[in-house]
Each structure stands twice: as structure tokens, then as C-alpha cells.
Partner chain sequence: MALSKEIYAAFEAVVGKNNISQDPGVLQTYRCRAPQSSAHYGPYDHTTPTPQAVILPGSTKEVQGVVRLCNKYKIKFKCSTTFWSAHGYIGSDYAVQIDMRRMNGVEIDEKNMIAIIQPYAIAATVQAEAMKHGLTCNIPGVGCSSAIIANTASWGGPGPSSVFTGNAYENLMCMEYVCSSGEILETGSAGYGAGWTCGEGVGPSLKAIIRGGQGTRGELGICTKMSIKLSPWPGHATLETVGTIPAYRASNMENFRAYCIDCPSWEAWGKAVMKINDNNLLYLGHRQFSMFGNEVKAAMLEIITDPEKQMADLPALMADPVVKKNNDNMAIEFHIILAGFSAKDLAWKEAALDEILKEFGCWKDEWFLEPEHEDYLKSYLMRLGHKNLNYVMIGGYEGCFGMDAANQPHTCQLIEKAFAIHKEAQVTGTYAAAVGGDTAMGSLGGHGGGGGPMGWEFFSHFDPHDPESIKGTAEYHDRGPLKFMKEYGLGVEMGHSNANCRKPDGYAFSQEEHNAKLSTLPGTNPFIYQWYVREYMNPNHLGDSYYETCDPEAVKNAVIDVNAETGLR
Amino acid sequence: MALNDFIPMQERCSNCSFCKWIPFDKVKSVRFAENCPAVVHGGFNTYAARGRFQMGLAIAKGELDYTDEMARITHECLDCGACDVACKVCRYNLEPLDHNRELKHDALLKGHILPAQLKMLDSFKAEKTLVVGAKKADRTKWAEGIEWAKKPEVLFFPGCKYSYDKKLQKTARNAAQLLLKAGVKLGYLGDAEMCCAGRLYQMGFFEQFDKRAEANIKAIEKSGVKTIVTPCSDCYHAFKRLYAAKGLKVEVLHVVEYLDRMLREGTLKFTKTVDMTVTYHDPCHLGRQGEPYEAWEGHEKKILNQVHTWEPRRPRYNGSKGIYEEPRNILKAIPGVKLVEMERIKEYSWCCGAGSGCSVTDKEFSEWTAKERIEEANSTGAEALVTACPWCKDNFEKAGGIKVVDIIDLALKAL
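Taking the form predicted on its own, give the structure of this chain alone.
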């Protein structure tokens, strides 16, 4: 879709401001009631989904053009999807997240690209990764010494962050070796593995994402695997939703789903006690954006020329089918671990601040967002903040203020 295609949607927004808050029946305190980091940090309506609809409408109709400040605000969207979920509590005919992405795409097409985005794009072109400074030749070093299955049925896809971040590589190794020891016929693409490009899509680089996705799909199909398992939430969303829309037909699982399955089947048992009180952070692209893709073809129409609808009925991604119970099942199964929940959880979780490349393009905003979540985590009395995403873990650790643990590492302590 082009920005002009969103005009009916832009005009339909009723300015209810649901996009700025978690659903009111979920509010437990004023302090942790908001849901959109951009509008809370920016303090102006244009940062919210409603304001983006207004700005997009004026641009689509030729009444405004991007200024540097408007372009900056356009790109200061974490792609967290909190506005999208909140909107769909009371509306069914708006897609704020899709519009936010298209607004970024439109800005990029008109030459409004941030300097830090240029560096990321150059890295992607030269080294096939958005991790600036990383080298393609180093991508497989994390896996040295691992004996992969000769005829794999499951493909392990660590993603760029686990592959290149030396602080996180051990977690990727642990996850892979845990599955191999459990008898999983696990394989790895090795030198053929490239960035999933999900973050390119989040930033609005649709054309670059399409090319990379198509190449990756061919590599996955050539491998002959039946299942992809990844420890990265961004990769999970890319494969589960974005690649599926392009025809990828293999099963896609996050490591937490695989571990939960093994616990239920009895092939994994936690025997060691880990005395720790923890709280769990739901990553945006594993949680509310972790819902499976549903194919749809149809058109908009109006009933009695007034009530808008789609024919046939369109899938409604409201975050309720994301990956929530699996990580919590793992934590509850570890002897000694006590789980205490934050106020904003599951589809109403507050973002870590790393999404859509903002941890690179706007470090101050990204760190502020992480600190807001850490304050919420500390309010529970937890000793550690557990998550299932390398981008979340890295951003929280940079912000400081609480111990941050990858759920994979915590699970290994209990084996």
C-alpha cells in the first residue's frame, strides 16, 4: 500500500486517544498506565498514532511536506505495536501499526533518511547485517565446535544480535547445544545465513526487506527443514508473520515454545534449584506481534454507505494470540524461581526501546524507554528482569538499574 491508500483510514480515526494508553480496565496505577513511549517522551500528539494519522493525511493530500522535524518524529516510532493493540479494543477498522510503517516508508522514498539509518543500510549492503561494525566473515564464529545434525529437520536461526554480540553468543551456543542434547536433529545454515531483515521492515525499508526475505526463503526451502527455531524475537516475527505472507510454509518456533513443548513431553526436566525472584518482560515482536499470519484477500465496503467493514471479514491482529504462557511455564517449572508480574504485561507490555533501529538512531529516547520499564520491574521487588529477546536484554543492560537475564540462560542453570 502507498500512503494515499491509507486516506480512508486516516479520516476514520475518531481521536479517542486509546492509542496512548493500555485498555482502561487493565490500568492498575496512573504511573504505569501509558503504552506509547514516543508520545510520552515527545509530549505532543504528533508522536502518537492519532497524530501520525493526521500528519499522514495532510502529506497524502499534498497539504504538507516533510520537514526535518516531521521526518525525525516519523522515524521515532519503535514499531512496538502497543497503539495497534489498544486501538483494536474499541475499533476494528483501523491499522495504526501498518500506517506508522507506511509513513516511514513514504518519508524514505522522499529522501528523509536519518544519518544513523544510512550507516545501518550501508552495513546491510556490505555485510548483510544491520549490526554496524560487524563483518559477514565473523557471523559463524559463535557456532565453532558445535556438531550439527547431518540430516537436520530443525533449522537453528540465531539472528544477527546473537551472532555478532560477544556478550550474547554464549546464550546462542547454550540454546543450540541444549536442543542437540535433547535429541533434536538441529541444523544451521552457516555461511549461507543472512540477516532476516525484519528490522529493515520496521524502519520502512520495504524494498530492501523484500529482496532479503525472498533470498532467505529460497535458502530455507533448499535446506529441506520442517521447522525453524530461533531465540530472537525479531527473527521470530519476521518468519512467523512477514515471511509467511510471502509464502514461507515451514513451522516457526521461538526457543521458549520449543522448551515448553519439551517440558510438556517430558524430554526436558529442571532438577536444580535457582532461588530467585524474577519478573518477565514480554518482547513486542514475540508477544503482541507474535501472532500467526492469516492470509486474506478482500476489499473495503460500507453498509448503507455509513458503516465501514471489509468483505470478507479481515483477520484482526489484537495481540491476544502472542507467545505469553510458554515463557511463564518455563519460569514456573524451575525450582526456586518465583515469578512476580509487572502491571503492563502480555499484549499490553511496555516496549524495551530497541525496536525499529531506535537503539541506534535515537539512543537517548531508546535508553529513556528502557529505564521506564526497569522502574516498573523494580516496583515488583524482583531481583532480575527476564526476557526472551537479545535486543531487549542488550537495551536493558545498557540502561542499567536491574539484573537482566535471558530466559535460556536461566533455564540452563536449572538443568
Second form
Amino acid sequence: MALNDFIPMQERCSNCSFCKWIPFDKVKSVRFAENCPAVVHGGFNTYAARGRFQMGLAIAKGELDYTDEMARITHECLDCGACDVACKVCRYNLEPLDHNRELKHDALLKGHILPAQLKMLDSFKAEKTLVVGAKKADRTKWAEGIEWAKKPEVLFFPGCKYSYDKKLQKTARNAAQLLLKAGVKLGYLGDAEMCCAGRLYQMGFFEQFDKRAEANIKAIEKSGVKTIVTPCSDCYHAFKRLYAAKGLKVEVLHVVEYLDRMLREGTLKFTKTVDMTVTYHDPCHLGRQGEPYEAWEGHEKKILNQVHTWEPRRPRYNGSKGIYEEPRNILKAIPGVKLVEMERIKEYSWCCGAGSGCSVTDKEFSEWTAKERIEEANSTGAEALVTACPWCKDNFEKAGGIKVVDIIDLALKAL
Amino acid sequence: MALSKEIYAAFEAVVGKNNISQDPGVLQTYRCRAPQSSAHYGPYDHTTPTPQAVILPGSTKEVQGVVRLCNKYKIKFKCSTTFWSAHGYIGSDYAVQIDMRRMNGVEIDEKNMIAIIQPYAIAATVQAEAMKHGLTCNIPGVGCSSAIIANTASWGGPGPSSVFTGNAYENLMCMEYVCSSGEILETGSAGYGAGWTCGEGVGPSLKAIIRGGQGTRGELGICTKMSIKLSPWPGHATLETVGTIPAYRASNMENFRAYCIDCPSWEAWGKAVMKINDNNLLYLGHRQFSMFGNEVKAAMLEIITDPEKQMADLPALMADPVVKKNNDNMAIEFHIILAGFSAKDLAWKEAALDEILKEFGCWKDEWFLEPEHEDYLKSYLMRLGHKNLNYVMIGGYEGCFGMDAANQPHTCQLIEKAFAIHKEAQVTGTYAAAVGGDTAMGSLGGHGGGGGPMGWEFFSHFDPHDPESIKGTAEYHDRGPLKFMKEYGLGVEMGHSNANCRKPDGYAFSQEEHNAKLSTLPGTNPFIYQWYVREYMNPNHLGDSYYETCDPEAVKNAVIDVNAETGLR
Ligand SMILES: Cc1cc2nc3c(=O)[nH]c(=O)nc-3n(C[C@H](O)[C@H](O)[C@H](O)COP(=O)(O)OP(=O)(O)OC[C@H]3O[C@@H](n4cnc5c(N)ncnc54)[C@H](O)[C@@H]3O)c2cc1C
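Could you drop in the structure for the form predicted in complex with its partner chain? We only have the form predicted on its own so far.
What follows is the whole complex; the chain from before opens it.
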């Protein structure tokens, strides 16, 4: 799709501003009622999905050209999808998140790329990772000494962050070893592993994403596995939603789903007590965006003169089928762990601030977003903020103010 | 004329560099595309003018600074919060838009049962904060996304719960108000040292500088703080909901019962509503889902309460015999919530309700007696957080008719005639959704307080992406509802209620144009009165034409047009 294809949506947005708030049924306080970090931080309507529709419409119709400020605002979107969920409490024919991405894509096509994005792109081209400064040659170091299954059935895909971030590598090792110990026939692409490019997609680099996804799909298919398991929420979303749309057929699981499955099957049992009150942060790309892909080809159709529908009925991604219970089941199964919830959770969770590359391209905004979340976490009285995504963990740690724990590490403590 | 660098810098010095913008992309997002909001003067296919700058003040002092500069440089301004409706947007070329979103404070004074709120305090957050103190607030019919101050300034705020909580304009106590001249006015009890609790201090009431039939709509200044009356909430400290998006439903409203009441005739409907109201049974009363259209409402209810369903399922659902039967049952209906301040209280209300229903042959709708549906209805109406469903059919709707049912038996007799006109338009034209003639929705609060249904707003669902659909709907509103309302002397037609406020091209009327229009109306005096108020409050005329004024000089030689289409409200 191109920006022009979004004109019907841009014109059918009713400007209600629901996209700025969590679903209203869930509002419990004035402090934590808003959902869109960009508009809370930036202030102007322009930052919210409704503003992006308005600005996008003027661009699509040729009434406006990007200024530097417009390009900056376009890219100051975390791809968190909170607007999408809030919109779809009432609307069935709008896709604010897709539009946000298309607007970024359009800006990029017209040459409006941020300097930090250029650096990420260079790194992607040269080193096959968006982690600026990382070297391809170092990618597999985290896995040294791990004995992978000879004929793997399950592929472990740690992704760039776990592979390169020294603070996180241990978590990836732990996760892999836990699964291997439990008898999972686990393999690793090794040198053949490259960035999933999900983040590129979030940033609007669709063409670059397509190329990488196609190559990765080939590598995955060649490995012959039936399942991919990843501890990274971004990779999860890339495989489960974006690669699936490009034909990837293997089952995609996040580590939390795998562990939850093992708990239910009895192949994993937590035996040690971990006395800790925790709160759980739903990563956007595992939670509301972690819904399974459903193939669809169709067109819009009006019924009853004007009522707008799709033929055939179109899959509706609104966060209802995201991964929310699996991580909570794990936490609840750990003896001694007490889970206290924040006000904004599950499909209406507040973002960590790292999405769409903003932790690199827009550091102040990204850190501010994380701090907002930490304040919310602290308001629950929890000792630690648990999450299931390395990008979230890293961003929260950079912001400081609370102990941040990867759910894999917490699970390991209880074994 | 563009804003000079010097003026921009002066504004910037007041609010800071990050809180003002002149970027074309930013300005574009402060223009209203009229067919996308029920603007009540069309629908027309235009976008309102581009502001010279958008300014986000963060305090009363900053608001004052901005307004003073507007006076100094004679720049028109308009403040707004959620920007849902066209009246929040500027109407001329040399004007700035003031976005109040940085001022969102909510403070609850439990003892005095009031909330002290800032402009960006929306009804959802005020209600959520009030609930923690065993209190709640009026949620206007537009829904909880609306800011309470803006609502008071723009429509008076009738809504489903107004029957118990009072309308927005009735709840207004004290204000801090930056007049268009730049002076700060404090109304209420400051002189008595009683804080924000007393509606008026000494002297004449100044509440009308913000509220009114349709409010002053940002014309006379900017309210920066307001205290409003709250009402008792016999529920938990938070509204808890369960269920999968979008079918969230209340899980902790045990002290409440929600019903859909079905009636055998409009006469029974009217009488039952009156009697229920006379006996003070209601915590909330509304006619809601009929807005989708009487031929689709049961099917739409299936869609919005089932996460797996969507609009493409509408035809199959409409053909389903069970859904059809439900639809027939709820043909003439209204929705209510009863609250129990004690178990005995609830039991008494239930018994009284049953007796009234028996008397008029009405019954409790079976579909809504299902616990899941009742719980859905409870949270839906109590929070009113799904109001963008107004636009669910395609993306655009405009309200029309708007018979004020203060004279309830009269309008109950006429309503079926209106349905026939509405239905015929859907059959003879394809510009609006063919969902049935009865698309009438409204709150059982009564605009002037008291009981009975308020204005029955009929929904015309049209496509804001299709110029033909927009044009056809506008034409129908002219020849159908407008003619009907005039013929029966039913007052202002809702779809035209702002016809004197903004022109079909999106611009404000000039004073001369207003004079020409308003001076010939029967009953011009209120507009002359408003002219004097405006001269005092806003001497430099920095607003637009939503606050309708008529220069007394213009009336002198005017000939009254007894057939004038719009008049007093
Ligand atoms: C779909 C829809 C349904 C509606 N249904 C109802 C209904 O059932 N009941 C009802 O009462 N209204 C209804 N309305 C009208 C509605 O009340 C107002 O549009 C709404 O309350 C305004 O709230 P807002 O937060 O969107 O205000 P805005 O659009 O931000 O502002 C509304 C007006 O108030 C003025 N204003 C805003 N802030 C201030 C301030 N601080 N000081 C002075 N003036 C200010 C603005 O200039 C503007 O003219 C409906 C509107 C729509 C779009």
C-alpha cells in the first residue's frame, strides 16, 4: 500500500481522540489514563494517530510537503500500537498503526531520514544488525560452549539485542540451556543468524525489511525446524506476524509461551521460593501486537447503501489475542512471587519507549517514556519490574528508578 | 496576513519554545474536516481555516499572557481541548488555536462533594478520581472523552446520567476565567473564604459567560479552573471491567441494575418514562443503541458485544431469526440504570419499576437480562466510553430532527411521522446508510432538568470519504428534518443548530452577516443582549461567530421574517 491508499481511512477518522487514551472502561486515575507517549510528550494533536491521519491526508492529496519538523514528528512514534487498540474499541474500518507506519515509509521514500536512522541503516547493511557499533563477527559469542541438538526441531533465535548486549547475553544462555535441559531439541542458526529486521519495518523501511525477511525465511526453512522460539518480543512479532504474511510456515513461540506450555505439561516445575513483589510490563510487540497472522485478500464493500465492510470479512487485529496470560502464569507459578498489576496493562499497556528505534533516534523521548512507566510501576509498590523483552529491559534500566528483571532470569531463580 | 516573527516570538516567550508551533504539518492537525465531526451546520465538504499558530499554555498565567498578546495584536483566538467538534476550531484566517491539553488537573473535595478541574480534565478522569471518594460526575452524552469545562462551554452537557447528576451547566459552581480582554475573573465564593464551594458570591451571576443553551463556545474567554458539583456513587472506588476488547463489561457494579425497557407503543413509552422519572427511580436513563438504526440495532449489539464479530457479519445477523426477534422486541425501548444506596433502596426501586412497567404493558428486554449483556450495559452507560460508535457505520454521522420532548406526549405522537421521512430518504437515495427510519437517540434527563426524554437526535450515517454521500445528506437535512421541524413548530432543527455559527465554507460569519441574519428573526433580543455582553467581555471581537450577536443598531430598520428558519435556542 502507498499513502494514497489510506485516503479513505484518513477521511473516515472521526477525530474523536480516543487514540490518545486507554480504553475508557479501563481508566482508573487521571495520572495513568493516557496511552500515547508521543502525544503526551509532544503535546500537539499532530503526534496522535488522529493528527497523523490529518497530516497524512494533506500529504497524500499533495496539499503539504514534509518539513523537517513534520518528518521528525512522523518518526517520533514508537510503533507501540496503543492508538490502534483504543481506536478499535469502536471503529471497524480504521487501521491507525498501519497508517502511522505508512506515513514513516512515505517520509523515507521522499528522503526524510533522521541522522540516527542513517547510522542504523549503515550498521544493518554492513553488520546485519541495527545495534550500532556491533560487529557481525561477534554475533555468536554469547553462545560459545552451548551444545545444540544435532538434529534440531526447535530453533532458538535470540535476536540482536540478546546477542550483542553484554548485560543480556547471560539471559539468552540461560534460556537456551533451560530448554536444552528440559529435553527440547534446540538448534541455533549461528553465523547464519541475522537481524530479523522487525524494527526496520516499524520505522517504515519496508523495502529493506522485505529483502531481509525473505533471506531469513530461506535460512529458517533450510534449517528444517518446525518451531522457532525467541526470547525477544520484537523478533517474535517479526516472525509471527510479518514473516507469516510473507509465507513463513513454522510455529513461532516466545520463550514465555514455551515455558508456560512446559508448566502446564508438567515438564517444568518451580521448586525454589523467590520472595518478591513484582509488576509485569507487557511488551507491545508480544502483547497487543503479538496476535497471530491471518491471511486475507479482499476488498471493501458497502452494504445497506453506505455501511462500510470488507469482503470477505477481514481479520481484525485489536490486541484481543495477544500474549498476556502466559507470562502471568509463569509469575504466578513461582513460589513467593506476588504479582501486582499496574493500571495500564495487557492490550492497553504503556510502551517502554524503545519501539521503532526511538531508543537510538530519539533518546530523550524514549527515556521519558520509560520513566513514565517506571513511575507507574513504582505506584504499585512492586520491588521489581518484570518484562519479557530485552529492548524494554534495557530501556527501563537506562531510565533507572526500579529494579528490572527479565522473566527468564526470574524463572531460573525458582528452578 | 501571516503572524510576524515578532509576534510569534512574543507568544513563544510566554509558553516556551516547545509549546508553540507554526509548522504547516502541526497547523494542519488543528483544522476540522467538517464531515468528520457532527458539526450541525451541514454536513459540508470543507476544512476549517488554518490557524496562524497553535499554542499550548500550561498555566493560568500563560493563558493570560497569550490572551493579552492576542488583544495587543488583534489576533482572534479559540481555545479547545479534545477538538471533537467543529465549534472548537478557529473560523478566520488571522487567528491562533489554543490547545488546553497541558492543564489536566483534577482535585476532589470529598467533604463538599465537588471537583476542582482544569480544562483538559475529561469526564472519564474526573469520574475515575471522584469514584475513589464515593462520588461521580455527570458524563455528557458525547461521552467521557469530552472535557467537562469544554462541555459546559459548548452544549450544557445533557447525558444519560444527567437525570441524577444534573447537566454540566447545572453543576457549575465557581470559575477562574481569563476574559478575552486578558483580565482574570474569579466567580463564586472567594469573598467568603469558602474556597470553591459556593456557586455565586455577591453580585449578579456570571455563570453565563461560559454556559448557556449551547454555551459560549470559547467566545468570551478561557476558563482555566472550575469547580463542579459531584453526586453520590454507591459503588466501588474503581470501575472494574472484564471481557475481551471491545466487549468490556462491568464486573463490580453489584449495587446497580441495568435494563433495557421495551414498550408496546410510543404512547406507553412516553408514559412509562414520565412515571419512572416522577418517582425518582433513575440513576441513569437513555435511549442508546437505536442510533445504529431500528433495522440493525439487535444485530449491531451482537457485533459490539462479541469480540469475534465485525461489520461484515451484519447481513447474516440481520437474517438470523433469533436476532430478528430480539430486534422486534426492542423496537420501542429505553435503557436505564437503577442504583441501590442500600439493599432495601434497590429492592424498592425494582418493585416500583415493575409496577410501572405493568401499568403500561412494558417489559424488561430479555437479551439484556443475560448477565453478560447487563454488565456490558452497566459499564457502557456509566462511563460512556464507547461513544465513537456514533461513527461506526462508515465514519460520518450528522444528527437531525432533535425534537425536544419537554412536551413529551406531543412529540411521541409525531415521532413516527419523522421516522417515515427518515426511512423514505434511505429508500429513495443511497447517500446515507439504510438502517431504518428510527435512528433516534437521547437522554432521559431533559435539557432543562427534570424528566422526560430530551432532544431526539436522529442519526444520518454517511460516508465522509464520498462527496456525493456528504452532499446528499446535507440536501436531505434541508428538505426533510428542517421542513418537518418548522411545520410542527418543534424548534431548532438539530442538523442546522449551528447554521448561524459557521458558514458552509468553514469560515465564521462577520458581524455584518450576523446582523443581517439575526436582526430579522422573531425574538432578536437575546442576540442584542449577547452583543452587549460580548462588547464588555471581548471588546476587540477576538472570537468567532458561535456566540451569536446582533448589533442593536442593525435592528432599527429590520423587517421581521416570520418564516425565518432558525431562531432562538
Ligand atoms: C459525536 C458527538 C456527540 C455529541 N453529543 C452530545 C451530547 O449528548 N451532549 C452534549 O452536551 N454535547 C454533545 N455534543 C457536543 C459536545 O458537548 C461538545 O462537542 C463537547 O462536549 C465538547 O467537548 P470537547 O472536549 O470535545 O471540547 P472542544 O471541542 O475542545 O471545545 C468545545 C467548545 O468549548 C470551548 N471551550 C473549550 N475549552 C474551553 C475553556 N477552557 N474555556 C472556555 N471555552 C472552552 C471551545 O472553544 C469550543 O467552542 C456532541 C458532540 C459530538 C461530536
